[in-house]
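Only one chain comes next, encoded as structure tokens, the form predicted alone.
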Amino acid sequence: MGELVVGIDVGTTKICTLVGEVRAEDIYVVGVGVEPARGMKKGVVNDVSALTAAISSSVHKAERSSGYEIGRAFVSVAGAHIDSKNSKGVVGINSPRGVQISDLERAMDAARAIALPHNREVLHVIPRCYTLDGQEGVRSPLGMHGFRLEVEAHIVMAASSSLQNLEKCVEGAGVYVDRFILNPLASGDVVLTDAEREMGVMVVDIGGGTTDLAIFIDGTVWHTAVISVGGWHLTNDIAQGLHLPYEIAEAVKVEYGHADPKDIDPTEMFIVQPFGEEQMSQVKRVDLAQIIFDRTEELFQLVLKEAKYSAYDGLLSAGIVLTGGSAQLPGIKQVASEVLKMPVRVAQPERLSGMADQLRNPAYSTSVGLLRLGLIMDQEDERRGRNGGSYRPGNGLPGIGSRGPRGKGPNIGKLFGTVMKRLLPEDDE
């Protein structure tokens, strides 16, 4: 086996800890644990011991199918205090073998240094585009001959105090955290084809507390944004529109839920029992599905509203790709397809093998998207710091230029062989 690669996604309903080996074809999951969320809210962490005892039982329940002990993992980052910005940094070229990897890595450099507002840190630095000499849209410079080149850089940035709490909870589980990579960066590189990335296409990324958006055009990120709107809202909605505790509403939500009232039959109904009843009470499912339509309606109106602010929204040739637990609900797709008038589908981790049954699901897009995103960005560390920095645009996500959220850390190509030690056999017993 080749080398593993961990990953923890922590989020408002789940905390999902992977284990797998990314091959040129698949993901090979060699280990999973998931366990039931508790001490985040809306992608923010609320309960510090809450959130560690999860996070922690979630690494016990991966490191015990895996047979590995974990030491460190990438981990999965979201919440309304992050944020994005674009920038664009110039430097001039002075070497007669054209543009070299240092001259890519200054670029970068000028690009990223923006100036950020007090507890702001840069989460990533991903490059969009190149211009060399007046030669606009160029993909990789490298080797080009030229005397001014430019980048158009996308800056993803997190609140520090926020990152701080939830690195304290991950590292209390005995985790080291690896870097943060944003939720929707990884969900699009497991859920999107290259066509879609090329002909401009925006991932919704619908999860418990919050939803997660990026647009990919010409085969790269160009904007970033996160909505404070999740499943967790729609499960709200039905226990204060129906009167019913919240774990039934969410029951109610998963099997008779649907987003669109047109396709409901108006004469059929299902029993609860709502507080303060004794009986059980019959309750049409049409009212059921406006509810969860009025909530879905504003969330896509959401969706709508940034689309627009990015300036993009004309260029989203390839529509909008659903991911994420909610993105399950029946009925969502057309909702989404009338509120933005862009073709929609909906999506799920795919050229998956091993432990892969459960995670063939739109709720573990960011869970197994962090593997390959993570070592994607662990070999850019590495590329640097053998030969002074590479922001190279390839198939995927390009040339992502962010270390751990605070630059710590040697890389993890490097000491793997000691971050994930098979376990004896009595430790299995």
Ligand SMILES: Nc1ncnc2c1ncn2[C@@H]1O[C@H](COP(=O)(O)OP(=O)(O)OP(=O)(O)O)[C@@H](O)[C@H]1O
Second form
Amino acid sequence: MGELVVGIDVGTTKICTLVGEVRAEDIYVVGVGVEPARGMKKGVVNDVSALTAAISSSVHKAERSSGYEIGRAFVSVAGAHIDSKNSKGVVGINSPRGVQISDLERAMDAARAIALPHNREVLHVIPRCYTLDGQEGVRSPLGMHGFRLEVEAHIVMAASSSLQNLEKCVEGAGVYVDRFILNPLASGDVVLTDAEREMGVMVVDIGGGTTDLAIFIDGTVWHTAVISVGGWHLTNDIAQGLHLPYEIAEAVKVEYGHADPKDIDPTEMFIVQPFGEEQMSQVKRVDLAQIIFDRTEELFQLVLKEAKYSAYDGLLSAGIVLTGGSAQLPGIKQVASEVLKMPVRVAQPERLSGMADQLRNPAYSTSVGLLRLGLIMDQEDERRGRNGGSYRPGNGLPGIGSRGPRGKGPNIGKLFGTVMKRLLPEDDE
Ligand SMILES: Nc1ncnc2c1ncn2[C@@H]1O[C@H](COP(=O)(O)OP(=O)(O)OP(=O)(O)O)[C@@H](O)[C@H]1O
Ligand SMILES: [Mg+2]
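For comparison with the form predicted alone, would you give the structure of this protein in the form predicted in complex with the ligand?
Below is the entire complex, every chain and molecule, led by the chain shown above.
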């Protein structure tokens, strides 16, 4: 049996718990538990007991499917309370052996020492690149000689109370939060290629309650943001525009929805039963597409605004990668490329083994990414703790620091974030 990792993707639409076994370079999915979300709105908790029950149910399903008892997990986080900025840290080097891991740590600590407003905390500190004695763009300064080391780091911040509420729900379900991981970092890990990360790309994960963004340039993370608009808003617009109950509007969106009215035959109709009507009525599919287009176009305007705000919009040579459940909407790619004027592709988790069929869907990019990125973060922490190995921004993943445990629970990070014992005897597999 390999090492074990567990991720809980706490979305606005679904809670997805995955159990993975680390085999060679691969993570083999051995357990899946998906439960419709309750108690979440726009990526934040709005009903502790409902969300705790939903997480508990998702975790139990994953336990039954994997045969393991889940004790701790990496947990996704999003919501409008997320904020990010770039920061510099400078330290002097005085070792005759050149830059040591402890120097990198000191530089990162200096970058991390930003004035935090009340009720905010640092979620991730990600090294972007280093400058050594004025030489810019150093990727891995370990062992290099110099006197003045400067790190540029990307810092992701979150509201402490939002994290505490989420932590309370996960712990209420009997699972210790090993670390929180920002949604678009997890999605980006799964859907982006190394070449895209090098050239400059933005991953846009359009979920139910939020749209999560991350910009990768030169192989590492340069900007992250969360927009509080997602598929829920599309369904809500359809419900209002066509006078339908929310559930019917959701079914209509999935069955007949299209984001680009230009692609729809103006004579095509479908039948629904609006509120207060006894008779079914006919609706033009192009009218449905217009409602979806209006909101989708507005969403991509917000994405563009965020890209411009980051000031990196001109550096996205590899364009946009759309993922998340709402990326399944036909026509969404055209709308995105028209608004953003960049190449766009839609992506889902691909490099998967084990119980993977259900997960090959854009809705599961964050869920799968939690396992992989959580593992990488733990391995990196362990390497740094051991004072060995290479510490580098690399492809943007190794070297990602994270908010550690809140001082509760056993310190067992060596087990890759998961403490589990077998429920079933070996031969029951
Ligand atoms: N075929 C489809 N066409 C259009 N939208 C779809 C389709 N399938 C799912 N969706 C939408 O995807 C959304 C859910 O996506 P996802 O599972 O990524 O959300 P989530 O992770 O739970 O939410 P969030 O990340 O925003 O908290 C829902 O709004 C749903 O209506
Ligand atoms: Mg999501």
